[in-house]
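As structure tokens, one chain now follows by itself in the form predicted alone.
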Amino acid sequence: MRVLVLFAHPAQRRSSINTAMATAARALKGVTFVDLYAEYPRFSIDVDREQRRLMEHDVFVFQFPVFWYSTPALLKQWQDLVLEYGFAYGPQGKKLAGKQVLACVTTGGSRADYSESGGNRRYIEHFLYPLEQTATLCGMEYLPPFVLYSANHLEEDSAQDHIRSYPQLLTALRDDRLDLTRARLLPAFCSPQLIDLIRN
């Protein structure tokens, strides 16, 4: 499988975890890594180039921090411009049908915060529903998100475990070793669950 990672983080200097994850992803063979904020610092997105990238890959991984319950602004603009009518959806669209989408997100809040009784009053997958529905409209399969909660408050060991898990996830997607039957049963998953989802 040809994997495309679209990394969107407007404050990378303040995020050691996301930056380390991006570094690991960038080093993987057979995985295309794109830093959207580095490529488009003025938000002037090259739609034709981005659409060609999508056509050349089978799996799209959106890596980003959840800011104010949504994607960073550049990633939203990327969706607005790149996933246009006649290309990604519509009677003559569906150029991306059959491809897969996975969100890889970090949150400031804890897992308890992202629950019906927590401060955010909803589970993390509820805040990612626009991505899920976008994938559905475009005929793509939306896979359960890979989530790191409390990214700003983790013990070093937990942070390193997640950083190490990320290239394992991307490699499993690349080599078609992620057990999608089991993964589809999960609303979201974290690094400790990943080992059970990778086929040898």
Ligand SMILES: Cc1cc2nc3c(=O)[nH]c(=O)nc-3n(C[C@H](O)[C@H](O)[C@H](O)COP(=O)(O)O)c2cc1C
Given for the second form:
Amino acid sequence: MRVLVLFAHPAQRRSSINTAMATAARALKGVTFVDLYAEYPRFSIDVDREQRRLMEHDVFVFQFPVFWYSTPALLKQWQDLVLEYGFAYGPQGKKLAGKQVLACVTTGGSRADYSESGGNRRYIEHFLYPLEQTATLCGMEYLPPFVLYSANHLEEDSAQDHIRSYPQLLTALRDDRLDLTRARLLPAFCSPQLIDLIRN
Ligand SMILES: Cc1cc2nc3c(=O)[nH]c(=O)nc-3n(C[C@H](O)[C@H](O)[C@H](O)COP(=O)(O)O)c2cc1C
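Structure of the form predicted together with this ligand (previous: the form predicted alone):
Let's see the whole complex now, leading with the same chain.
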């Protein structure tokens, strides 16, 4: 499958995890990597170019840190402008139908924070619901999100494990080796679960 990574992080100088994940993703052959903040520092998105890119790929990976329980602002701007009526939705606009969306997110909050009894009172998939429903409205399949919790408080081993897993996930998608039947049963997944989802 043709994989397009759309990476959104407005403060990369302060990033420890996402920039390392992005470096690994950018190096992959056969995966298109786009750093949205680098391409559009003034938020003036080239809608035609973005729509062309979407048409040329099968899977869209949104990589971002969760900011205020949502996407960073430029990724929201991208959705607002690129997913146009008549292109992504509406009676004549089913150009993205059948494609897939995968959110790859990092959170400051822990896994326990993202539960009904935790500080955030909801699971991470609930906060990502706007992305899920946007994909559904556009006729795309929303895959369970790949999540790294507690991204600011990780043991070095866990951070490295996640950074190593990310390109493995992208290449498995690229090569049709991600077991989607099993993945679809999960609400979300983390790097330790990935090994069971990749077929050799
Ligand atoms: C402006 C801002 C808002 C944030 N909002 C949230 C949030 O709503 N939930 C959460 O779990 N973490 C939140 N965080 C923490 C980030 O998700 C975390 O720092 C990031 O995932 C770490 O990845 P990085 O090292 O690549 O920046 C926020 C951080 C910033 C700077």
